[in-house]
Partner chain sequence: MGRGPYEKSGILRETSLAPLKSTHETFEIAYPFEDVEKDGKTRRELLKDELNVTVTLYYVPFGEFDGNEVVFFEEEKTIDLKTEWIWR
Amino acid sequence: MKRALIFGLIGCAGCIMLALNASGAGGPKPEPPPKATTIAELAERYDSSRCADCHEEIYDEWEESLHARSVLGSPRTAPTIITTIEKGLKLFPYSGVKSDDDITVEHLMLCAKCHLPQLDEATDDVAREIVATIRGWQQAYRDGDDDKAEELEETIESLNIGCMVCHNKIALIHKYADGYPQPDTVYGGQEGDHDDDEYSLMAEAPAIGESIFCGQCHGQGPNFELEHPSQCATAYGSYLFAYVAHGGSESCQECHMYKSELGHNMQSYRDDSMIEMALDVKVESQSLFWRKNKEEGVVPIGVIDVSMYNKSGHAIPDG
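Any chance you could show this chain by itself in the form predicted together with its partner chain?
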(Lines of atoms letter the chains of each structure in order from A and count residues from 1; the text may use other names and numbers.)
(Lines give C-alpha, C1' and ligand atoms only; values in the text may rest on other atoms or scores of the structure.)
Protein backbone atom coordinates (compact mmCIF):
# COMPACT_ATOMS: atom_id res chain seq x y z
CA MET A 1 0.00 0.00 0.00
CA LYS A 2 2.72 2.40 1.08
CA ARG A 3 4.87 1.56 -1.92
CA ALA A 4 2.03 2.20 -4.31
CA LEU A 5 1.45 5.55 -2.66
CA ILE A 6 5.08 6.62 -3.03
CA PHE A 7 5.20 5.54 -6.66
CA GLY A 8 1.98 7.44 -7.20
CA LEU A 9 3.51 10.64 -5.90
CA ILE A 10 6.64 10.36 -8.04
CA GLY A 11 4.45 9.71 -11.06
CA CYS A 12 2.45 12.85 -10.41
CA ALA A 13 5.51 15.05 -10.11
CA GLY A 14 6.57 13.80 -13.53
CA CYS A 15 3.20 14.65 -15.00
CA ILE A 16 3.24 18.19 -13.74
CA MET A 17 6.66 18.86 -15.17
CA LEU A 18 5.63 17.50 -18.55
CA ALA A 19 2.53 19.63 -18.60
CA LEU A 20 4.56 22.74 -17.78
CA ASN A 21 7.13 22.05 -20.49
CA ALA A 22 4.59 21.73 -23.22
CA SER A 23 2.51 24.84 -22.95
CA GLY A 24 1.08 27.30 -25.39
CA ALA A 25 0.37 24.89 -28.24
CA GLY A 26 -3.28 25.57 -28.86
CA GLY A 27 -5.71 28.37 -28.10
CA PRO A 28 -9.34 29.06 -27.26
CA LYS A 29 -12.01 27.01 -29.02
CA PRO A 30 -12.40 28.47 -32.50
CA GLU A 31 -15.74 28.92 -34.29
CA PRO A 32 -16.52 25.62 -36.02
CA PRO A 33 -15.85 25.91 -39.77
CA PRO A 34 -18.93 26.09 -42.02
CA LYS A 35 -20.25 22.61 -42.88
CA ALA A 36 -18.94 21.18 -46.13
CA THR A 37 -21.90 20.35 -48.39
CA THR A 38 -20.19 18.09 -50.93
CA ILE A 39 -17.45 15.47 -50.95
CA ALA A 40 -15.40 17.80 -53.13
CA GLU A 41 -15.62 20.59 -50.58
CA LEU A 42 -14.65 18.35 -47.66
CA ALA A 43 -11.79 16.83 -49.68
CA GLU A 44 -10.53 20.28 -50.65
CA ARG A 45 -10.49 21.42 -47.02
CA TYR A 46 -8.23 18.49 -46.06
CA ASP A 47 -6.28 18.24 -49.30
CA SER A 48 -2.69 17.15 -48.62
CA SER A 49 -1.28 17.73 -52.10
CA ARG A 50 -0.29 21.32 -51.31
CA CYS A 51 1.97 20.10 -48.51
CA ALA A 52 3.86 17.97 -51.05
CA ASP A 53 5.48 21.10 -52.52
CA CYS A 54 7.78 21.37 -49.52
CA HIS A 55 7.41 18.03 -47.72
CA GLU A 56 7.81 15.83 -50.76
CA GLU A 57 9.41 12.81 -49.11
CA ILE A 58 6.87 12.71 -46.29
CA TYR A 59 4.04 13.10 -48.79
CA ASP A 60 5.33 10.21 -50.89
CA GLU A 61 5.56 8.02 -47.80
CA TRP A 62 2.11 8.98 -46.59
CA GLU A 63 0.61 8.31 -50.02
CA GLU A 64 1.69 4.65 -49.73
CA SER A 65 -0.05 4.20 -46.38
CA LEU A 66 -3.60 3.14 -45.70
CA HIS A 67 -4.12 6.52 -44.02
CA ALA A 68 -4.13 7.96 -47.54
CA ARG A 69 -7.14 5.80 -48.43
CA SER A 70 -8.86 5.37 -45.11
CA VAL A 71 -12.38 5.13 -46.54
CA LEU A 72 -11.44 2.91 -49.47
CA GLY A 73 -9.08 0.71 -47.45
CA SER A 74 -7.21 -2.22 -48.92
CA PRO A 75 -9.92 -1.84 -50.61
CA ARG A 76 -12.07 -3.62 -48.07
CA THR A 77 -13.23 -0.70 -46.01
CA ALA A 78 -15.65 0.90 -48.46
CA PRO A 79 -17.49 -2.40 -49.11
CA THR A 80 -17.67 -3.05 -45.36
CA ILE A 81 -19.32 0.34 -44.87
CA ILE A 82 -22.02 -0.85 -47.30
CA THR A 83 -22.34 -4.12 -45.35
CA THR A 84 -22.76 -2.02 -42.20
CA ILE A 85 -25.69 -0.26 -43.86
CA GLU A 86 -27.30 -3.38 -45.35
CA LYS A 87 -26.74 -5.91 -42.58
CA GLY A 88 -26.65 -3.44 -39.73
CA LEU A 89 -28.37 -0.07 -39.96
CA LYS A 90 -31.24 -1.14 -42.24
CA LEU A 91 -32.04 -4.18 -40.11
CA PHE A 92 -31.74 -2.50 -36.72
CA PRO A 93 -35.27 -1.44 -35.69
CA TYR A 94 -34.28 1.84 -34.02
CA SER A 95 -31.55 3.15 -36.33
CA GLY A 96 -34.00 5.24 -38.35
CA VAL A 97 -32.46 3.91 -41.57
CA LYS A 98 -34.89 2.23 -43.95
CA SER A 99 -33.25 3.44 -47.17
CA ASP A 100 -30.04 5.21 -48.18
CA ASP A 101 -31.94 8.52 -48.01
CA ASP A 102 -32.15 8.17 -44.24
CA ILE A 103 -28.39 8.00 -43.70
CA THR A 104 -26.85 10.82 -41.70
CA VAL A 105 -23.40 11.81 -40.50
CA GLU A 106 -24.25 10.28 -37.12
CA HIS A 107 -24.82 6.89 -38.74
CA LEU A 108 -21.55 6.96 -40.66
CA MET A 109 -19.70 8.07 -37.51
CA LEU A 110 -19.86 4.41 -36.42
CA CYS A 111 -16.96 4.12 -38.86
CA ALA A 112 -15.93 7.69 -39.62
CA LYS A 113 -14.98 8.35 -36.00
CA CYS A 114 -11.65 6.83 -37.01
CA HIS A 115 -11.77 6.29 -40.77
CA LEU A 116 -12.73 9.92 -41.54
CA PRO A 117 -12.96 12.05 -38.37
CA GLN A 118 -13.45 15.27 -40.39
CA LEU A 119 -16.87 14.00 -41.48
CA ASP A 120 -18.20 15.89 -38.45
CA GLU A 121 -17.54 19.04 -40.50
CA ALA A 122 -19.96 17.97 -43.25
CA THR A 123 -23.71 17.90 -43.80
CA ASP A 124 -25.86 14.78 -43.95
CA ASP A 125 -25.90 15.24 -47.75
CA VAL A 126 -22.19 14.44 -47.76
CA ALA A 127 -22.85 11.24 -45.79
CA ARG A 128 -25.39 10.19 -48.44
CA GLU A 129 -23.06 11.24 -51.27
CA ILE A 130 -20.33 9.00 -49.81
CA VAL A 131 -22.68 6.01 -49.71
CA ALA A 132 -23.90 6.69 -53.25
CA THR A 133 -20.32 7.00 -54.50
CA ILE A 134 -19.28 3.68 -52.96
CA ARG A 135 -22.34 1.98 -54.46
CA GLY A 136 -21.61 3.54 -57.86
CA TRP A 137 -18.01 2.32 -57.66
CA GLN A 138 -19.14 -1.24 -56.84
CA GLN A 139 -21.68 -1.13 -59.68
CA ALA A 140 -19.08 0.15 -62.16
CA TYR A 141 -16.89 -2.80 -61.20
CA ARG A 142 -19.73 -5.25 -61.73
CA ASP A 143 -20.47 -3.63 -65.10
CA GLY A 144 -16.82 -3.86 -66.12
CA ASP A 145 -16.76 -0.08 -66.62
CA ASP A 146 -13.12 0.46 -65.65
CA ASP A 147 -12.99 4.18 -66.37
CA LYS A 148 -15.96 4.93 -64.19
CA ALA A 149 -14.72 2.60 -61.44
CA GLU A 150 -11.37 4.36 -61.44
CA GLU A 151 -12.94 7.81 -61.37
CA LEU A 152 -15.19 6.93 -58.45
CA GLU A 153 -12.32 5.21 -56.66
CA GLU A 154 -10.41 8.49 -56.86
CA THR A 155 -13.35 10.31 -55.33
CA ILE A 156 -13.45 7.82 -52.46
CA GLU A 157 -9.68 8.17 -52.01
CA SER A 158 -9.98 11.95 -51.85
CA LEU A 159 -11.49 11.37 -48.43
CA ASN A 160 -8.63 10.31 -46.17
CA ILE A 161 -6.57 10.83 -43.06
CA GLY A 162 -4.42 13.52 -44.58
CA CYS A 163 -1.69 15.74 -43.16
CA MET A 164 -4.10 18.21 -41.57
CA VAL A 165 -6.13 15.55 -39.80
CA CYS A 166 -3.08 14.53 -37.76
CA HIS A 167 -1.22 17.85 -37.74
CA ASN A 168 -4.25 20.01 -36.96
CA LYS A 169 -7.67 18.53 -36.32
CA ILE A 170 -6.71 15.83 -33.81
CA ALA A 171 -3.21 17.05 -32.94
CA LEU A 172 -4.11 18.31 -29.48
CA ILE A 173 -5.69 15.76 -27.20
CA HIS A 174 -6.07 17.40 -23.78
CA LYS A 175 -7.76 20.56 -24.95
CA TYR A 176 -8.48 22.04 -21.51
CA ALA A 177 -4.74 21.99 -20.85
CA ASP A 178 -3.18 22.40 -24.28
CA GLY A 179 -5.89 24.39 -26.03
CA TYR A 180 -7.81 23.79 -29.22
CA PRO A 181 -6.09 23.53 -32.62
CA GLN A 182 -6.12 26.89 -34.37
CA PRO A 183 -7.12 27.19 -38.05
CA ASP A 184 -3.83 28.86 -39.11
CA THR A 185 -1.39 26.46 -37.42
CA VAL A 186 0.32 23.16 -38.19
CA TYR A 187 1.11 21.14 -35.07
CA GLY A 188 4.26 19.07 -34.79
CA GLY A 189 7.44 19.35 -32.79
CA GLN A 190 8.45 22.97 -33.45
CA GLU A 191 7.22 26.48 -32.88
CA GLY A 192 7.53 29.49 -35.17
CA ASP A 193 6.50 30.71 -38.59
CA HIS A 194 5.48 28.20 -41.25
CA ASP A 195 5.99 28.83 -44.97
CA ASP A 196 2.49 27.73 -45.99
CA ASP A 197 0.01 30.49 -46.99
CA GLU A 198 -2.98 29.09 -45.16
CA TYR A 199 -1.20 27.54 -42.18
CA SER A 200 1.29 30.29 -41.47
CA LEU A 201 2.31 29.13 -37.99
CA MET A 202 3.88 26.06 -36.41
CA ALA A 203 3.24 25.00 -32.84
CA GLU A 204 3.99 22.07 -30.60
CA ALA A 205 1.59 19.18 -30.19
CA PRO A 206 2.80 17.74 -26.87
CA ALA A 207 1.54 14.20 -27.50
CA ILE A 208 2.07 13.74 -31.23
CA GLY A 209 5.15 11.63 -30.57
CA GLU A 210 3.37 9.46 -28.00
CA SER A 211 1.31 6.30 -28.40
CA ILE A 212 -1.83 8.03 -27.13
CA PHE A 213 -1.84 10.07 -30.32
CA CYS A 214 -2.33 6.95 -32.48
CA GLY A 215 -4.62 5.56 -29.79
CA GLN A 216 -7.25 8.14 -30.76
CA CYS A 217 -8.15 5.91 -33.71
CA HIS A 218 -6.45 2.60 -33.09
CA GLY A 219 -9.06 1.56 -30.61
CA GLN A 220 -9.46 0.14 -27.14
CA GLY A 221 -12.64 -1.88 -27.64
CA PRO A 222 -16.27 -0.86 -28.13
CA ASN A 223 -16.73 2.84 -28.91
CA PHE A 224 -19.08 3.52 -26.01
CA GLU A 225 -19.62 7.20 -26.77
CA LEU A 226 -21.62 6.25 -29.88
CA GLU A 227 -25.38 5.58 -29.77
CA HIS A 228 -24.58 2.17 -31.24
CA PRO A 229 -21.03 1.27 -30.13
CA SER A 230 -19.07 -0.10 -33.06
CA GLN A 231 -15.85 -2.03 -32.54
CA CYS A 232 -13.07 -2.29 -35.06
CA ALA A 233 -9.44 -1.64 -34.17
CA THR A 234 -8.32 -2.58 -30.65
CA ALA A 235 -4.54 -2.28 -31.01
CA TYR A 236 -4.25 0.59 -28.54
CA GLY A 237 -6.12 -1.37 -25.88
CA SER A 238 -3.83 -4.34 -26.43
CA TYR A 239 -0.81 -2.00 -26.35
CA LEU A 240 -1.86 -0.50 -22.99
CA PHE A 241 -3.14 -3.54 -21.18
CA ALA A 242 -1.01 -6.36 -22.60
CA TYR A 243 2.21 -4.77 -23.89
CA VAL A 244 2.89 -1.89 -21.47
CA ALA A 245 1.40 -3.89 -18.62
CA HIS A 246 4.04 -6.57 -19.22
CA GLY A 247 6.98 -4.22 -19.39
CA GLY A 248 6.89 -3.05 -23.01
CA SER A 249 8.14 0.50 -23.36
CA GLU A 250 8.39 1.43 -27.03
CA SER A 251 5.90 3.77 -28.66
CA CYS A 252 3.87 3.22 -31.81
CA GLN A 253 5.98 5.87 -33.53
CA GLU A 254 9.29 4.23 -32.50
CA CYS A 255 8.36 0.93 -34.12
CA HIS A 256 6.19 2.04 -37.03
CA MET A 257 7.97 5.24 -38.11
CA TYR A 258 11.58 5.02 -36.93
CA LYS A 259 12.75 1.42 -36.38
CA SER A 260 10.91 0.33 -39.51
CA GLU A 261 12.44 3.32 -41.34
CA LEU A 262 9.07 3.74 -43.02
CA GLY A 263 8.35 7.22 -41.64
CA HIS A 264 4.87 8.30 -42.66
CA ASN A 265 4.30 5.09 -44.58
CA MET A 266 2.98 3.29 -41.50
CA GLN A 267 2.58 -0.34 -42.44
CA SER A 268 1.88 -3.78 -41.08
CA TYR A 269 1.69 -7.33 -42.42
CA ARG A 270 2.06 -6.34 -46.08
CA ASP A 271 5.53 -4.99 -45.45
CA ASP A 272 8.68 -7.14 -45.16
CA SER A 273 10.37 -5.02 -42.53
CA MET A 274 7.26 -5.16 -40.34
CA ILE A 275 7.03 -8.94 -40.78
CA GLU A 276 10.66 -9.13 -39.69
CA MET A 277 9.83 -7.16 -36.53
CA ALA A 278 6.71 -9.16 -35.68
CA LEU A 279 7.59 -12.63 -34.41
CA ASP A 280 10.45 -14.88 -33.36
CA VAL A 281 9.47 -18.34 -34.50
CA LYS A 282 11.28 -21.46 -33.35
CA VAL A 283 10.58 -24.97 -34.58
CA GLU A 284 11.62 -27.98 -32.53
CA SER A 285 10.99 -31.58 -33.36
CA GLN A 286 11.11 -34.98 -31.80
CA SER A 287 10.33 -38.44 -33.15
CA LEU A 288 9.22 -41.37 -31.06
CA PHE A 289 7.15 -44.46 -30.80
CA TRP A 290 4.12 -43.48 -28.84
CA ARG A 291 2.00 -45.98 -27.00
CA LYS A 292 -1.21 -44.19 -27.76
CA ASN A 293 -4.03 -46.43 -26.55
CA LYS A 294 -5.32 -49.98 -26.69
CA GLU A 295 -7.06 -49.61 -29.99
CA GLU A 296 -4.33 -47.92 -31.99
CA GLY A 297 -1.38 -49.39 -30.13
CA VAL A 298 2.12 -47.99 -30.60
CA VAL A 299 2.24 -45.28 -33.23
CA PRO A 300 5.43 -43.82 -34.77
CA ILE A 301 5.07 -40.06 -34.66
CA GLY A 302 6.97 -36.89 -35.26
CA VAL A 303 6.08 -34.09 -32.86
CA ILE A 304 6.63 -30.59 -34.19
CA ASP A 305 6.59 -27.84 -31.59
CA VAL A 306 6.32 -24.33 -32.97
CA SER A 307 6.85 -21.46 -30.58
CA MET A 308 5.92 -17.97 -31.66
CA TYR A 309 7.13 -15.03 -29.60
CA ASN A 310 5.29 -11.80 -30.40
CA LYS A 311 7.85 -9.00 -30.15
CA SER A 312 5.53 -6.30 -31.50
CA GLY A 313 3.61 -3.87 -29.33
CA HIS A 314 0.16 -5.46 -29.38
CA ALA A 315 -1.74 -8.59 -30.30
CA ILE A 316 -1.20 -10.06 -33.77
CA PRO A 317 -3.48 -9.81 -35.61
CA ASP A 318 -5.55 -6.86 -34.42
CA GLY A 319 -9.31 -6.72 -34.52
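Please supply the corresponding structure for the form predicted on its own (the preceding block corresponds to the form predicted together with its partner chain).
What follows is just the one chain, with no partners and no other molecules.
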Protein backbone atom coordinates (compact mmCIF):
# COMPACT_ATOMS: atom_id res chain seq x y z
CA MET A 1 0.00 0.00 0.00
CA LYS A 2 2.83 2.39 0.94
CA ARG A 3 4.68 1.53 -2.29
CA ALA A 4 1.54 2.20 -4.34
CA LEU A 5 1.14 5.57 -2.61
CA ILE A 6 4.76 6.48 -3.36
CA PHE A 7 4.34 5.60 -7.04
CA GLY A 8 1.11 7.58 -7.10
CA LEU A 9 2.86 10.65 -5.68
CA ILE A 10 5.68 10.26 -8.19
CA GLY A 11 3.11 10.09 -10.97
CA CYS A 12 1.38 13.25 -9.72
CA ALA A 13 4.71 15.04 -9.48
CA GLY A 14 5.50 13.95 -13.04
CA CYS A 15 2.22 15.41 -14.29
CA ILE A 16 2.93 18.70 -12.50
CA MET A 17 6.46 18.84 -13.95
CA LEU A 18 5.09 18.18 -17.44
CA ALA A 19 2.81 21.16 -17.01
CA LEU A 20 5.61 23.35 -15.63
CA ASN A 21 7.93 22.33 -18.47
CA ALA A 22 5.38 22.93 -21.23
CA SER A 23 6.63 24.96 -24.16
CA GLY A 24 3.63 26.95 -25.28
CA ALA A 25 4.14 30.40 -26.72
CA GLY A 26 1.17 32.20 -25.26
CA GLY A 27 1.24 35.31 -23.18
CA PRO A 28 -0.71 37.33 -20.62
CA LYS A 29 -4.49 37.14 -20.72
CA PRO A 30 -5.50 39.62 -23.42
CA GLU A 31 -8.35 42.08 -23.19
CA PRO A 32 -11.53 40.46 -24.53
CA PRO A 33 -12.51 41.62 -28.02
CA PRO A 34 -15.57 43.84 -28.42
CA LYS A 35 -18.80 41.88 -28.48
CA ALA A 36 -20.13 41.01 -31.93
CA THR A 37 -23.66 42.37 -32.30
CA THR A 38 -24.84 40.35 -35.32
CA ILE A 39 -24.33 36.91 -36.85
CA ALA A 40 -22.58 38.56 -39.79
CA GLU A 41 -20.08 40.30 -37.50
CA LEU A 42 -19.29 37.13 -35.55
CA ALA A 43 -18.99 35.07 -38.76
CA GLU A 44 -16.61 37.61 -40.30
CA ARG A 45 -14.42 37.55 -37.20
CA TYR A 46 -13.86 33.80 -37.65
CA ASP A 47 -14.11 33.61 -41.45
CA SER A 48 -11.74 30.88 -42.69
CA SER A 49 -11.76 31.97 -46.34
CA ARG A 50 -8.82 34.29 -45.54
CA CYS A 51 -6.70 31.16 -45.01
CA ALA A 52 -7.57 29.59 -48.40
CA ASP A 53 -5.04 31.57 -50.47
CA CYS A 54 -2.04 30.00 -48.73
CA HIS A 55 -3.59 26.79 -47.40
CA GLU A 56 -5.89 25.84 -50.27
CA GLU A 57 -5.68 22.05 -49.86
CA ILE A 58 -6.31 22.19 -46.11
CA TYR A 59 -9.16 24.65 -46.64
CA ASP A 60 -10.77 22.37 -49.24
CA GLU A 61 -10.51 19.43 -46.84
CA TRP A 62 -12.04 21.45 -44.00
CA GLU A 63 -14.94 22.59 -46.20
CA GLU A 64 -16.03 18.95 -46.55
CA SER A 65 -16.05 18.37 -42.79
CA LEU A 66 -18.82 18.89 -40.26
CA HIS A 67 -16.53 21.39 -38.53
CA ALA A 68 -17.35 23.69 -41.46
CA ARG A 69 -21.06 23.54 -40.58
CA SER A 70 -20.96 22.86 -36.86
CA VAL A 71 -24.20 24.72 -36.08
CA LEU A 72 -26.11 23.41 -39.09
CA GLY A 73 -24.79 19.87 -38.69
CA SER A 74 -25.74 17.11 -41.09
CA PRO A 75 -28.18 19.08 -40.84
CA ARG A 76 -29.40 17.65 -37.52
CA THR A 77 -27.65 20.03 -35.14
CA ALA A 78 -29.66 23.19 -35.86
CA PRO A 79 -33.06 21.48 -35.31
CA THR A 80 -31.67 19.91 -32.12
CA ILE A 81 -30.87 23.39 -30.79
CA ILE A 82 -34.55 24.25 -31.23
CA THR A 83 -35.53 21.02 -29.48
CA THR A 84 -33.21 21.96 -26.59
CA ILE A 85 -35.06 25.25 -26.27
CA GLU A 86 -38.60 23.85 -26.58
CA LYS A 87 -38.18 20.61 -24.61
CA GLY A 88 -35.55 21.88 -22.21
CA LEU A 89 -35.06 25.57 -21.52
CA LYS A 90 -38.73 26.56 -21.78
CA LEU A 91 -39.76 23.71 -19.47
CA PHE A 92 -37.08 24.21 -16.81
CA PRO A 93 -38.66 26.25 -13.99
CA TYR A 94 -35.55 28.32 -13.20
CA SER A 95 -34.04 28.88 -16.67
CA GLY A 96 -35.76 32.22 -17.12
CA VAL A 97 -36.75 31.26 -20.67
CA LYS A 98 -40.46 31.56 -21.41
CA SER A 99 -40.09 32.72 -25.01
CA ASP A 100 -37.32 33.14 -27.59
CA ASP A 101 -36.97 36.76 -26.45
CA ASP A 102 -35.55 35.50 -23.14
CA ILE A 103 -32.70 33.51 -24.70
CA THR A 104 -29.16 34.63 -23.90
CA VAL A 105 -25.66 33.52 -24.87
CA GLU A 106 -25.44 31.69 -21.55
CA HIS A 107 -28.50 29.61 -22.44
CA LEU A 108 -27.16 28.65 -25.85
CA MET A 109 -23.78 27.60 -24.43
CA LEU A 110 -25.47 24.27 -23.64
CA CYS A 111 -24.81 23.58 -27.32
CA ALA A 112 -22.40 26.34 -28.32
CA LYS A 113 -19.67 25.31 -25.86
CA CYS A 114 -18.63 22.83 -28.55
CA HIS A 115 -20.58 23.74 -31.68
CA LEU A 116 -19.75 27.48 -31.54
CA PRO A 117 -17.38 28.37 -28.67
CA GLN A 118 -16.82 31.85 -30.09
CA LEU A 119 -20.42 32.71 -29.21
CA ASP A 120 -19.03 33.96 -25.88
CA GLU A 121 -17.69 36.91 -27.92
CA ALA A 122 -21.22 37.97 -28.95
CA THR A 123 -24.14 39.80 -27.38
CA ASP A 124 -27.39 38.16 -26.34
CA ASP A 125 -28.96 39.68 -29.47
CA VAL A 126 -26.77 37.35 -31.54
CA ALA A 127 -28.01 34.34 -29.59
CA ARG A 128 -31.59 35.35 -30.34
CA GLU A 129 -30.72 36.02 -33.99
CA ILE A 130 -29.33 32.51 -34.31
CA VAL A 131 -32.53 31.00 -32.95
CA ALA A 132 -34.69 33.19 -35.22
CA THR A 133 -32.59 32.24 -38.25
CA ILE A 134 -32.91 28.51 -37.55
CA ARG A 135 -36.66 28.85 -37.06
CA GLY A 136 -36.94 30.85 -40.29
CA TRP A 137 -34.96 28.20 -42.16
CA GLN A 138 -37.23 25.45 -40.87
CA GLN A 139 -40.35 27.42 -41.80
CA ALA A 140 -39.03 28.16 -45.29
CA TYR A 141 -38.63 24.42 -45.90
CA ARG A 142 -42.14 23.78 -44.63
CA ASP A 143 -43.44 26.48 -46.97
CA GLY A 144 -41.50 25.09 -49.92
CA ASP A 145 -39.59 28.37 -50.30
CA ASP A 146 -36.30 26.86 -51.45
CA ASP A 147 -34.60 30.19 -52.21
CA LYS A 148 -35.23 31.55 -48.72
CA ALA A 149 -34.28 28.23 -47.12
CA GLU A 150 -30.98 28.19 -49.03
CA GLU A 151 -30.22 31.79 -48.06
CA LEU A 152 -30.86 31.14 -44.36
CA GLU A 153 -28.92 27.88 -44.49
CA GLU A 154 -25.88 29.78 -45.77
CA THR A 155 -26.22 32.15 -42.82
CA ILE A 156 -26.31 29.23 -40.37
CA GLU A 157 -23.32 27.60 -42.11
CA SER A 158 -21.32 30.81 -41.64
CA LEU A 159 -21.19 29.94 -37.93
CA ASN A 160 -18.69 27.11 -37.64
CA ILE A 161 -15.52 25.65 -36.15
CA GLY A 162 -13.12 27.37 -38.51
CA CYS A 163 -9.36 27.69 -38.66
CA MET A 164 -8.95 30.32 -35.95
CA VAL A 165 -11.17 28.53 -33.45
CA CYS A 166 -8.69 25.67 -33.24
CA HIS A 167 -5.54 27.56 -34.17
CA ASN A 168 -6.14 30.50 -31.85
CA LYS A 169 -9.16 30.60 -29.55
CA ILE A 170 -8.84 27.10 -28.01
CA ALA A 171 -5.27 26.39 -29.11
CA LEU A 172 -3.66 26.55 -25.65
CA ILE A 173 -5.18 24.32 -22.99
CA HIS A 174 -2.92 24.77 -19.93
CA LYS A 175 -2.98 28.54 -19.85
CA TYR A 176 -1.24 29.00 -16.49
CA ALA A 177 1.79 27.16 -17.89
CA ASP A 178 1.60 27.92 -21.62
CA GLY A 179 -0.01 31.34 -21.52
CA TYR A 180 -3.15 32.63 -23.20
CA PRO A 181 -3.61 32.71 -26.98
CA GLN A 182 -2.51 36.08 -28.29
CA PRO A 183 -4.76 37.95 -30.75
CA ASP A 184 -2.01 38.31 -33.38
CA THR A 185 -0.83 34.67 -33.39
CA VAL A 186 -1.66 31.49 -35.28
CA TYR A 187 -0.89 28.41 -33.14
CA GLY A 188 0.26 25.10 -34.59
CA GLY A 189 3.57 23.31 -34.95
CA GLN A 190 5.82 26.14 -36.14
CA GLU A 191 7.27 29.41 -34.89
CA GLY A 192 8.05 32.57 -36.81
CA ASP A 193 6.44 35.25 -38.91
CA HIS A 194 3.08 34.69 -40.58
CA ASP A 195 2.07 36.43 -43.79
CA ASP A 196 -1.19 37.97 -42.60
CA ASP A 197 -2.01 41.50 -41.52
CA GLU A 198 -4.07 40.45 -38.49
CA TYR A 199 -2.31 37.22 -37.45
CA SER A 200 1.30 38.19 -38.09
CA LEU A 201 3.01 35.54 -35.93
CA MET A 202 3.17 31.74 -35.66
CA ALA A 203 3.76 29.87 -32.40
CA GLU A 204 3.65 26.30 -31.11
CA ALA A 205 0.64 24.86 -29.33
CA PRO A 206 1.97 21.93 -27.26
CA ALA A 207 -1.25 19.89 -27.26
CA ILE A 208 -2.57 20.52 -30.76
CA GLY A 209 -1.40 17.09 -31.96
CA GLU A 210 -2.66 15.25 -28.88
CA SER A 211 -6.04 13.67 -28.17
CA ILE A 212 -6.61 16.04 -25.25
CA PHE A 213 -6.97 18.83 -27.82
CA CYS A 214 -9.97 17.07 -29.39
CA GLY A 215 -11.24 16.22 -25.91
CA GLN A 216 -12.10 19.89 -25.35
CA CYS A 217 -15.26 19.28 -27.38
CA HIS A 218 -15.47 15.52 -27.91
CA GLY A 219 -15.42 15.23 -24.17
CA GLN A 220 -15.79 13.03 -21.15
CA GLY A 221 -19.45 13.64 -20.36
CA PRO A 222 -21.47 16.37 -18.62
CA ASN A 223 -20.15 19.92 -18.86
CA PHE A 224 -20.33 20.58 -15.13
CA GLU A 225 -18.99 24.11 -15.48
CA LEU A 226 -22.27 25.23 -17.07
CA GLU A 227 -25.24 26.49 -15.06
CA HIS A 228 -27.17 23.51 -16.40
CA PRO A 229 -24.78 20.66 -17.37
CA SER A 230 -25.45 18.91 -20.65
CA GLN A 231 -24.01 15.74 -22.14
CA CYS A 232 -23.49 14.89 -25.77
CA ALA A 233 -20.08 13.52 -26.68
CA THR A 234 -18.14 11.17 -24.42
CA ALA A 235 -15.62 9.96 -27.04
CA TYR A 236 -12.57 11.32 -25.21
CA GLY A 237 -13.62 9.73 -21.93
CA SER A 238 -14.18 6.41 -23.66
CA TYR A 239 -10.81 6.80 -25.40
CA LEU A 240 -9.05 7.34 -22.05
CA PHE A 241 -10.79 4.73 -19.95
CA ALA A 242 -11.46 1.92 -22.44
CA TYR A 243 -8.63 2.33 -24.95
CA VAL A 244 -5.59 4.04 -23.43
CA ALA A 245 -6.12 2.26 -20.11
CA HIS A 246 -5.85 -1.07 -21.95
CA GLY A 247 -2.67 -0.18 -23.81
CA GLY A 248 -3.96 1.81 -26.80
CA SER A 249 -1.50 4.42 -27.98
CA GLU A 250 -2.85 6.09 -31.11
CA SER A 251 -4.26 9.61 -30.92
CA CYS A 252 -7.51 10.93 -32.39
CA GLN A 253 -5.49 12.76 -35.05
CA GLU A 254 -3.58 9.63 -36.09
CA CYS A 255 -6.79 7.85 -37.08
CA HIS A 256 -9.08 10.69 -38.17
CA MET A 257 -6.47 12.76 -40.05
CA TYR A 258 -3.42 10.68 -41.03
CA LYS A 259 -4.24 6.98 -41.34
CA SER A 260 -7.51 7.89 -43.01
CA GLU A 261 -5.64 10.35 -45.30
CA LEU A 262 -8.55 12.76 -44.81
CA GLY A 263 -6.46 15.54 -43.27
CA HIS A 264 -8.66 18.38 -42.03
CA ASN A 265 -11.72 16.70 -43.52
CA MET A 266 -12.14 14.82 -40.25
CA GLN A 267 -14.92 12.28 -40.68
CA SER A 268 -16.51 9.41 -38.82
CA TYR A 269 -19.57 7.37 -39.77
CA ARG A 270 -20.23 9.31 -43.01
CA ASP A 271 -16.98 8.12 -44.59
CA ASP A 272 -16.53 4.58 -45.93
CA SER A 273 -12.80 4.47 -45.12
CA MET A 274 -13.47 5.45 -41.49
CA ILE A 275 -16.19 2.80 -41.21
CA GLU A 276 -13.78 0.18 -42.54
CA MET A 277 -11.09 1.29 -40.08
CA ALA A 278 -13.49 1.25 -37.14
CA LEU A 279 -15.56 -1.89 -37.58
CA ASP A 280 -15.34 -5.52 -38.58
CA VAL A 281 -18.78 -6.67 -39.70
CA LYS A 282 -19.64 -10.31 -40.31
CA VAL A 283 -23.01 -11.36 -41.70
CA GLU A 284 -24.22 -14.95 -41.91
CA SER A 285 -27.61 -16.01 -43.16
CA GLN A 286 -29.57 -19.14 -43.89
CA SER A 287 -33.01 -20.01 -45.16
CA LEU A 288 -35.04 -22.98 -44.00
CA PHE A 289 -38.52 -24.38 -43.70
CA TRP A 290 -40.12 -24.57 -40.29
CA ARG A 291 -43.14 -26.72 -39.44
CA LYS A 292 -45.07 -24.14 -37.46
CA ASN A 293 -48.25 -26.02 -36.54
CA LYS A 294 -50.89 -28.31 -37.98
CA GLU A 295 -53.06 -25.47 -39.24
CA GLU A 296 -50.37 -23.36 -40.97
CA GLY A 297 -48.09 -26.22 -41.92
CA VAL A 298 -44.56 -25.57 -43.17
CA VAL A 299 -43.43 -21.92 -43.17
CA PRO A 300 -40.32 -20.60 -44.99
CA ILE A 301 -38.12 -18.44 -42.74
CA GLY A 302 -34.76 -16.70 -42.91
CA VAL A 303 -32.18 -16.34 -40.14
CA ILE A 304 -29.61 -13.51 -40.31
CA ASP A 305 -26.74 -13.28 -37.82
CA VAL A 306 -24.83 -9.97 -37.76
CA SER A 307 -21.64 -9.63 -35.68
CA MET A 308 -19.89 -6.27 -35.27
CA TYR A 309 -16.45 -5.83 -33.70
CA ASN A 310 -15.28 -2.35 -32.65
CA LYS A 311 -11.68 -1.70 -33.74
CA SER A 312 -11.71 2.01 -32.92
CA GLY A 313 -10.26 3.75 -29.89
CA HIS A 314 -13.63 4.64 -28.34
CA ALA A 315 -17.23 3.59 -28.06
CA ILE A 316 -19.38 3.56 -31.17
CA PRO A 317 -21.62 5.44 -31.74
CA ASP A 318 -20.36 8.62 -30.15
CA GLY A 319 -19.44 12.15 -31.09
